[in-house]
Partner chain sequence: MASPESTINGPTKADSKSLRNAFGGVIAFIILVLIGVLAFSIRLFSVIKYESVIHEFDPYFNYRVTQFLSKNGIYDFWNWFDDRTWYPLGRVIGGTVYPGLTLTAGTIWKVVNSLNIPLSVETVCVFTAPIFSAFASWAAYLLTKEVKGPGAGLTAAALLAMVPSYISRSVAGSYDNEAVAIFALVFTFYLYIKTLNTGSLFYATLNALAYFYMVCSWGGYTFIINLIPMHVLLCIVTGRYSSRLYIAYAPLVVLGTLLAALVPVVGFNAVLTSEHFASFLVFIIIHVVALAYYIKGILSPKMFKVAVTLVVSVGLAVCCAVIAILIAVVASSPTKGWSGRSLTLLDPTYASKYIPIIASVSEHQPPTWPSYFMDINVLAFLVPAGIIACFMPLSDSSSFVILYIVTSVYFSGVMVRLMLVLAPAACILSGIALSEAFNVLTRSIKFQLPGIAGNSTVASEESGSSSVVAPSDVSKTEKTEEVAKEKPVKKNRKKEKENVEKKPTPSKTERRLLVLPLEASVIAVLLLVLLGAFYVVHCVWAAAEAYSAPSIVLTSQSNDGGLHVFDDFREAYSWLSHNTDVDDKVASWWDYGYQTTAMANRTVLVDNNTWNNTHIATVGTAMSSPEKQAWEIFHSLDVKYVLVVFGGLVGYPSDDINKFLWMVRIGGGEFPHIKEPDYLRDGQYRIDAQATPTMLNCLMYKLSYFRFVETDGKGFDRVRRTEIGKKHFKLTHFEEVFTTHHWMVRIYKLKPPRNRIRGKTKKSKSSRSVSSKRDVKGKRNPWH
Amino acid sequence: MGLGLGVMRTIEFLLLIIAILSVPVLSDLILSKVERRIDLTSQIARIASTIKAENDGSSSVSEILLSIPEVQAKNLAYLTVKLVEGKGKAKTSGVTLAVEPANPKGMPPALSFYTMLLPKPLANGDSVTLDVLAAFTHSLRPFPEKITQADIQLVVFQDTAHYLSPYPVKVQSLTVKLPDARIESYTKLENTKGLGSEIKYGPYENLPPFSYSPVAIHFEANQAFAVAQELVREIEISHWGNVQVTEHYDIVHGGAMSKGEFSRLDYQSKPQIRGASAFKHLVAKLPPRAHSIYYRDAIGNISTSHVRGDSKKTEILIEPRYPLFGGWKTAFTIGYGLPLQDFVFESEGKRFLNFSFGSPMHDLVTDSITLKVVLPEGSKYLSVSTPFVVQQEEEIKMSHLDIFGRPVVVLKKANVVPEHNQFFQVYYQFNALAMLMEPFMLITGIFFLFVTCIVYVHVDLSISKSSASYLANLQWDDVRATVQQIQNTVNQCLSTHEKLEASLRDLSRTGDVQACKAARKATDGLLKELSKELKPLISFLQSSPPAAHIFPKVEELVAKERELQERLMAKHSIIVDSYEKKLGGRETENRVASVQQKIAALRQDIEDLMEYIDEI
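Taking just this one chain, and keeping to the form predicted in complex with the partner chain, what is its structure?
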């Protein structure tokens, strides 16, 4: 191990020395004080430096160069520089300076440079204090690279003890903060102190530009090395009141690769020892009032997650289906809804979404993030403002009942760390009336469905209007209508009979013969009219050929009805007669009985006939 480290160190060192030897001295800037603090407690190496720069030359300086070795620069995820204002205790970090990659001439190729533009040029003798924060991913290399389930995970971090700068440095120091665990080894230089989980290098004084003194720290790191190789976040705005966020993760354990077998028994009985390098869960901090949270993957819901929420945040503990050992992968999706008013605002006629960029997960390194903001259908004039440089595209997404599709702003960025969780804005214009389009569409759709149904029922769709079957059908319809009329008339007759019967009952109750006679007269008239009505209908039926098989029945019906009429009249006259003669009830009944039976039989027959005709 020691041998390996030594070789690596030497090679890098040689490269640098070769490069640095040929470099001219740059401008007249002097860094009077540099303090660096490296935080290695998570998988992201965060280097915070406080730099005090002094202009020693004659001309004023408006930009300061920052150099980072190429090896580290490719892992650089985040770099920000802040101007410190005030002095002593009253220090406040103020303006954020613009940082741009630079490529100054004649510099060693193994270094990457960044320019910090000062807000106002630094005159001779003036000084400025800067806070530089840089975050590096994948810079803790596991060593050994493959471990078994029982091994602990050791990682190596390499840097230089001397601040690598194109300017001379007067005083500098370096503090490395490690997690509370075993430290395997670290490079010991002059002025090196190890204090618990902290290692201090320095102070070193008056070092020339490009001084370099490589150090390597080998220590135990059992924190989650969760790396999202691919993260797609989709933020869909609905102006009905919801912002729906869906995040697809492809997670891998980025630490030392696991080799050999995995024993669940060992893992379950001694998880601290026999699974120290694995991580079981991830924690995501969602915005407050997040609702309808789900957590699933391609094959269904994953039931191992817990949600805790208060007014400031919603915390969700996500447990993948299995613990992740080094090199193991998993993929899942989480989704949640957020209240619209918390994230979408309106200003100067434009609406804008204000949302955080990165993943809500704790200490997650994202290799590649794709952020899609789906705006409602009908949004126009999109523009995006982000606090850092991202790749931008636009596309169209077809979703629920869309016609034109929803405009989507796609933002892409590689190498994202939690420091990127800053707010970005998407501006757009959207007319609230467009919200009603889809409901309106549905309503019209259903309306037209019903209209077509109505039209279909009422419109004659037969192809040939002169074919025999069609004509027969029409005739048959006529016949049916006529039969219906006849039935109606017969029914009217029957109800008239009821009236007659009712008058008889009245008679038995009151004995008013005159009233009964009057009723008889009225019904007589009515019945005559009805029979008049019947005549043309019957003659029509007789003449129309399709009614041939039904006609005898109808005829029979009418005949029966007439007979019934006659019988009823007879009965009526008998009863009235007997009343007039003041005969006893018994006698009347005797006289009526035969007629009554006939009437009942006729009624029955008429009903049967009606039934039969109905069925045709």
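C-alpha atoms forming the largest set that superposes within 1.5 Å between two forms make up the rigid core. Positions refer to the first chain, counted from 1. This one's a predicted model, so the numbers in the text were calculated from it and none came from an experiment. What changes on going to the form predicted alone:
Glu54 shows a C-alpha shift below 2 Å between these two forms [criterion: core-superposed Cα displacement of 2 Å]. Once the cores line up, the CA of Tyr212 ends up less than 2 angstroms apart between these two forms. Positional change of Ser578 between these two forms reaches 2 Å or more at the C-alpha, relative to the superposed core.
Moving from the form predicted in complex with the partner chain, what structure would you give for the form predicted alone?
A lone chain is what you will see next.
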């Protein structure tokens, strides 16, 4: 089928070592039935195995060895083992078993071993059924390694038709699920069947330990080979009610390298033919109440994205600025906010963040992920709980209004797949009073700013208090204070006018003439008092030389207000008289129409004069 020379040499070398060293080293356990299912419908090779193990020895067994060829183990991203409970259709995956790397003596060095620890020892004659899931990255090798824009992408996958185990196997079978595309070629052994997009090997019976039968499958795979060479996720917690998530991606197409020229015209006219191997978009599944979503790169915001959501999830369809062919790269940032109460909780006097670890992108392979959890300033006694092994560090991030900086928990991991999207927890202690520190600093800063301004305005910077400029400033300050008092008094008069207008509205609603007359009498008394207050203020301005340029406008303002009083009183008298004579509404409106027009004009004049005086 044209496999690469280096690949064939690897297989031959592995076969040679196993042929020399393979001996039935472990005879207490027998694998009575093994069913393997390999899913190659994405760039991640997922191998699910259901293993039934029986203890055929005299002593109990507390652990089971799992072997993986070294050439595959270097690409192993995820491995989990679950105990199968029940029988038949009632079978369910139960307890997850602890899996640890092992180095048993006398085993072939070309194999990597892992120990599966059983929850209780397996006695003689007993059996246990396990579900094993392993995910491998970079296991689909492009062949050919370089293709043009018009070529489809073909890949090769290698494995063994026999289950490679240190234990003898009674019965085993293998099913390989491929994308719905053409299959170039595949290894044909005894009991091999090709059914559409599936290839079945077996069943094979009575296999000795380390039985190995290499198979290779060459098939079309045009699905997205999106690989994040580096992903930095920053989760910043604010106890004011928000969790802000920012994700920086460096993406590369990990499939067959593109060669030759790229034609945008050909791609747009026939994208399924002239761009079959490229991927056009990525899909990210965000939490259901994600908000303030953005998508940008070094140039700026990217508008080719679509968001849709419901009560269970929020999906964002991300389209890069250009389609990605093999070897092409792009870098972008997405960010979104989340409600604090959905992800931060309290337990036993501590708060903790409960968040998913991996990328929300569908079927994305991440070569290196750095996850930073930025806690509020003042957080202490930090601890982390993760469902798998990660590298952990701590650092400090300085942000606006910070004094000591915000503690940051940094988690790093290589070779991450969607199966790593499990929840982890970051525990910390935080005093709610610390939330007030930044607002207090802001208020204090503004307070001192205003105090500084007040001191600067009122400080005496003149050389002599007897100078002409100093005396002129004092006189002008008196004039400004007097004008301000006059404006305040006029505003009080205008407020009194509103009360008089309100009494007329009450009259139209209730018809109580006596209450309306009483309101007018009270208004008359108040306006007379305000008029008395204005007289000494007007006299002072009239006699003050610095007020010569502003006095005419102030005098006009007072005159306009008095005229407005007279017009309002006239309007009040007409309406009250009409009610007493029981005239109709239309006739009353005709009687006050001209007065009302003059009132409106006077109010506008007063407003203009007030603004003019404020500017002076």
